[in-house]
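Listed next as structure tokens is one chain, alone, in the form predicted alone.
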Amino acid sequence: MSEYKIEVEAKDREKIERAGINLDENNRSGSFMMANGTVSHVTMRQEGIEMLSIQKAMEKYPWLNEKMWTLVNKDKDEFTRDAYADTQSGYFIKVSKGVKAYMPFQACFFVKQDRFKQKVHNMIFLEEGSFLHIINGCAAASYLAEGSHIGVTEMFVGKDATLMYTMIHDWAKNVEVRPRSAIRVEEGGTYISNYIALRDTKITQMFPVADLAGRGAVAKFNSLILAPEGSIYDTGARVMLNAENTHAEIISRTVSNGGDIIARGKLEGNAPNVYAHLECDGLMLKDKGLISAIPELDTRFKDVNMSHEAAIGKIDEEQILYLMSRGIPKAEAISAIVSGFMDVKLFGLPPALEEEIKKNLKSLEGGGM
């Protein structure tokens, strides 16, 4: 068996691979992947970077124990409480000072046993001057009834480093998804988040916090999310900007195919001379379920520059019609225009990642929109 390989069962592949994962891990430099509770494949490529599970990094390091659990209050919420009494495991990433990871690091967890808790606690910390981009793909096997993940993570981005968080969902319709995330970004550092899920899900539910402590710290978060009939999304992204000439920005891409979803967005100027942006578009393809876009800005200083913009609608008639005598059936027109509207270019994902959610997003545009 190959170390640079993950090993999956056949009829998960297609599942984790919808998720984002490369298993025969070309163009990344580690992986990671926990399938139920068990943390089974862990592969490091680049020196200077250091991926352990989250068990093996607290005997390493026993500082991290101090660390767990300050960015996120394990008293924040049921859930939170679930997850501290009984984290199974999760991982723990290190890029030493000046490091900069020339491929991405990949994570997958997998819930394919009935009626599974998955409960998962991540930490990463990037050094000083150091660059990481980690794709986190989470899924559930097709053939599970019923599932539940909880994942917390807690990011520490040093001075002028830069994390890239990309998180992949391919969920199922009885899966409920819970994960609890916050960041912390010093002087000079980037976090750029990049949200995307096409499938069905029970409900997902996540409001990750980025503490913007450094001067001239940025946070971004993206997300791009298509709802189907029966699903419920309640996502969204609070950042406080607590030093001056931080920027933030929260952008959100939402489609409702008959599901539910709640953009949620909050910006906090806590220092003067900040600037931050909240945008969220929805699209309604239904008449049933339901887009709700909540935008807050919140400041106690006049020297900021702060904006929201929220715009939900259908697709224009005009459009499809247009598409329509130049030949192209109307499903695919709809499934053209949609794909125009969640663009993917928006996030800076590798190539190969960007064709694969335009590929999923066609596959599924052309099965019932």
Contents of the next structure:
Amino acid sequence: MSEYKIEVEAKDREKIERAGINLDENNRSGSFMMANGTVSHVTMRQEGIEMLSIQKAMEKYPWLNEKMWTLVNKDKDEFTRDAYADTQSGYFIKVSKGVKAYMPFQACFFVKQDRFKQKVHNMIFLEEGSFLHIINGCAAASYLAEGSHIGVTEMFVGKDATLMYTMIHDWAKNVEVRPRSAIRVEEGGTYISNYIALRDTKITQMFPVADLAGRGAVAKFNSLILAPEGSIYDTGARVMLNAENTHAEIISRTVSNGGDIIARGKLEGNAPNVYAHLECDGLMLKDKGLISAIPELDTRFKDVNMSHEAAIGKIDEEQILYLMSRGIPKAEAISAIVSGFMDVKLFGLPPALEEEIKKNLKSLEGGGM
Amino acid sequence: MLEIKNLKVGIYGKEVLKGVSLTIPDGETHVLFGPNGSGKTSLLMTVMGYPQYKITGGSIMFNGRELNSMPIDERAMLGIGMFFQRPPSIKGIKLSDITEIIKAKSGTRMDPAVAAKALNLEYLMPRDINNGFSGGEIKRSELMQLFAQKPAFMMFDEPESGVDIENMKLIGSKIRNLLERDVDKTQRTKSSLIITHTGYILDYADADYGYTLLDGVIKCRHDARKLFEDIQHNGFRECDECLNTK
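For comparison with the form predicted alone, produce the structure of the form predicted together with the partner chain.
Next comes the full complex, and the chain you just saw is listed first.
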């Protein structure tokens, strides 16, 4: 198995592993690794799935050019224009009809050179009836003074196909992060996004858009965000329910430990008989920082079921005292409650990954919370 | 041994305990009677160390150490435990998680799987603590946690409230177990203070003494069973007079 091992510098290993990347490639169907602007590792062990760097894919498939920038508008903003003008690399992945990947595919985007602006373009295609779980582990070296990441990702989820797209961010204090993702889901297809960010960033700003284009298509966006002091997370999702019987959920659990979080959600019921639900729960740990929940629901049809719930507050004192009465010190009680609030069970992840994330949450205990 | 001397306590500026004194030696179980609002729960919460209950006078000593300003978790580590009547639910923390944490903190050697079976809690272990639990389930979960902690001194706030007969049997016998009531009197180490309205718990945990608490003051100390029978016949007014004529 050693030929599959992903080579990285020893000093970067911990950061990369914390972002959900298995460097020994255990429990993964394949891997893609991009450090700064260079692709250093491409493997795919699952039959029926093709994975290439975006440049190689463009040489091989002339049609790819036609598909690029169809879901994401290249003129969306200055960052997107920048990524369009100067794409360094990214991955192309195509899952053939009916192929169900037995293990997740992992992609790592790592920034380690000072002042580097990483610009990425990924293209994902799931053909009819296929299934894939992609884990994107995005991180920056802990010694990085400044940097940025702009990632354009266009995802095409075919008829009755399911794409689970997990993104774990572990950037650094002075890194700007601007993912630009868009998804099109055909009839009966499902797209599930799981976003986890528990550590520093300068600003992470994203607002992926899902177009539920076919009848019965489903989109779910789950996120767990903990914003330390000095970090800004401006995140959320927009789902356009453009066909009948489509279904969308946006669920976020956010915790401000002195940082700013804007949790957005926009659900547009553009067809009859759609179901859409939005849930934002926020926890403030200090009299510092911000949580702003901005839910929006739009429709022009009467036969829709659309709802939202938003609640922001502090930790319930009674819960802390209850745990303390069992001999658990206050700081430990608080971190246990916060970890419980950021309930990774919501995601329905593979057990091994769920355990990794739980461990990650645990490692924050005593980290000033 | 727990020794409370002339304890005065206020909550949100209102005096709820107006000079309470009582002593519970190791191995003894005492019962607290009294009408609603007489200060029974306040007394337990103050001994546990809930910060809303402000001590304005007197002292609480446990095994020779003053508790007055000690944080809750330190009291728990000294061997004080509480069976709550209405504990909060905590999302994302499973009953099995909290049992393991308590066990580790207290260093007890209980087997959670065996205890869960004995308490008919196996199906609740993977659930978030107290979240949607029924009355009987809450009581059994509280017992689970006390078995994990094995405190030397335990306080029970109405262990029979909201419990059906079948559950009462189970809960009563497990409390009896925790309090070592089947052990020879001279060998018992566990002590407790129990609040009861119905007195059902007396059928299981044969208490050594009973008190009535009226309007923040202890009015009577007597054999628990006899005191309960008196209250059943004559209500609390009699207690009031009983002490006044002494």
